[in-house]
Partner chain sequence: MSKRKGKISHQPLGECITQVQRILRERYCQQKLAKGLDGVGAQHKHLEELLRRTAVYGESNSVLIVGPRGAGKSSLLRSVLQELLEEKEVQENLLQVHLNGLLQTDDRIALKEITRQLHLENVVGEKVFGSFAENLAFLLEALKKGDRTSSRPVLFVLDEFDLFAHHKNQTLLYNLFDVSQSTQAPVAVVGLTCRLDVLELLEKRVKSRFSHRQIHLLSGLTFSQYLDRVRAQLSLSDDFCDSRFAQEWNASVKNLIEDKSVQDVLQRHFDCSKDFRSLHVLLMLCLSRVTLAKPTIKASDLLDASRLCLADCKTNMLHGLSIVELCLIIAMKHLNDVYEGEPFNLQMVHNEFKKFLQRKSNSMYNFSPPVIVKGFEHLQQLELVRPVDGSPKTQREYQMMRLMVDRSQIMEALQKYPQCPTDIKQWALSAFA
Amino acid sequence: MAGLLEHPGYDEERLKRAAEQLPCREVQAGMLLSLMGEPHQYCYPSIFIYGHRASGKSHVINVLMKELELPHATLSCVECVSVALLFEQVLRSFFGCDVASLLPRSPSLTDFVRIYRQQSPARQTRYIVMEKAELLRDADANLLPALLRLQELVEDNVTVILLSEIVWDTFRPNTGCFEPLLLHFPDYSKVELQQILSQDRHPSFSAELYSFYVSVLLGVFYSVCRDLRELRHLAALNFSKFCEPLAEGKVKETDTHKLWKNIEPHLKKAMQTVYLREVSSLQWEQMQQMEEETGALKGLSAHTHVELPFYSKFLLIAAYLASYNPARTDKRFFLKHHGKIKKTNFLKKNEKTTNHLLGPKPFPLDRLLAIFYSVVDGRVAPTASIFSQISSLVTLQLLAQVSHDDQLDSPKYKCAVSLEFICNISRTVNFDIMKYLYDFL
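If we look at the form predicted in complex with its partner chain, what structure does this chain have alone?
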């Protein structure tokens, strides 16, 4: 085991146990330990640890705290919706329930500090670990600055450790505050990820096979995702598929090429679905079984399964055209005898192809209906049913109402669907929408 943790004042046996639980984080753990110093020594009042998700911030701290049995209070700022909860949890972990019950209803920072100071001083450093510290910015304005200098306020050997994904620069209040000691946890490298993921191996499979599987997985996902937790989830989900040919006896363990060929398309599909959370892991497993039975590949994307009434489809198409075409071009698209509009005039260079980059523009109801009547086949009377379909499109969030609700005369809308979606819709009604879009002429 490389880079064993060493520090006087702590039990060697415990340190060794801690080091075993922290693969690839020896440097960070050692650094933290040396900053913490021996238990009775003072530690810097506040330490701010930042790094990407799943880079082992909480894990390192938790293992050190638990294995070395340091007095600590670990809390997640997500749970502490009020400061009362925060204070209570800290007091309870340090001094027990009796002290925590001394807090008055809706306690202020003063109450917390007062009660803390009444307790016996620490014989060894106490640690308050706060996860997701970025949420402290939304709390009371003076909570964060006070926590950062808590050591000074309570005059006790206490250190506040803040963990966050977000850099310290965005935390600093306007008038500044006590600057914590910043510590960065770098992301795991590809080799380290491979090493850590390979540890999850089931004992019934050989180490080589599993690490091969992990390297295939990383080959597909590494360029997109470096989150260890997510990769682990994906590895666990797809391993049974990887083993399938082995179980059926078609392929030997050593035939890595065939195994790779079998799993790779499967992983690519997982990237489109599981990774994006379009299907839950349970659904994914069910789909894998279904596939075995029927062998059919179904379209997985949830967006393709929207069914709409006939006129609603045209209304949506009209809305899309109204949103993405400039109003002055309507004449050219929807009038049979539009007179002399020269193509060169019509296509102004500078504004071409920008509509799809800038997003939908709002349009009035009149324009929507005018376009609707000209794109739909046959005559449609402007009945109540048409208008109710517009409002149901708003409810479905395919259209968005821009103007205020109380404006009854000329409500304004925006189309809130993507190009791909509208192309699918128009294909079902045999309408070539590309011909009518100014950006794609």
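Structure of the form predicted alone, given the form predicted in complex with its partner chain:
If you are looking for partners or other molecules, they are not here, because only the chain is given.
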């Protein structure tokens, strides 16, 4: 496939080395080279490269810049928290620290352009590569339009390459701007993921064995995860478990069916940790060892050592209180100025504390959020992050959704953890849950 990177302006050996590092991305690399042209030619002022996460955008750019030895400045819009830092990094990459020090304390775009134009013109195209470019939408209104036509402003052979996970239509300012050339990086197909992941084979085992392991991994995860970095992480995390029967001498490399039967249940359990990162790789391995030793722990929700985000812990506490406390007691527990409530009115006659024996009861989403905002420390705005963490708790089987998807009213949930589990979670956030449980008054 190295022929796809043929270009009259670049050395063939360099192009061949670059192609070897770009499996399944030779077509996109070839298109990018066509847009860039020969080194001494003026390139198009700005190029916008977009595609989903882990689709090879940054990798292709970095390999081409490094192997072809092109003058470039690679910036992360996450790290460049100010315009001054962005201008400084560009000048330092192209002209050195002495030129970057000429910028005033709070430089404007005019200062940057003035200092740039005072330097010697480029002998070949200079490239400014900006990763996570979607953050530029939150910068000064004139920054993005200026970067798109920077070549015209500085009167030099410079091209700005923007890398983003979202489409260009969400960038375009209302006032209009110079339109960059668009280049799309599609997601990797299953065959391409198989080819790329198979290159990471363990030196102690044959390429055929690791290729089979990758096919098993993709057979389990491909329907829920297409992210190359996530799949590579999962492949490295679970390969030792796959090789256990081989290390113990129970099977041979050719016994693929036995190897598949041994690893498939383990991979299905690992599906609960995809993207969420509530547990680290080390925690996941420790939990699997604990399960093998005791044989009593089943499923991720049974582990008391799961590390949850801060607000997820309070959401789980609120869910437990909503499941085991009658709804009529919420005012008594969570309303500060509820007035005096006599115990005779609060407790029904001959009522027995059997909520924990009867099991968790379903509760609506609005009640969960009301309790959550009452028990959490500090003011928390209702954001999409809170709702996504509720979905994560359902995925982790710590919450169970009991209402149907086609139900028009608010969804209902039940808490699926034990009293011991929620007490352990409460201790980590210094919350005394026993004071809020109706059964233990």
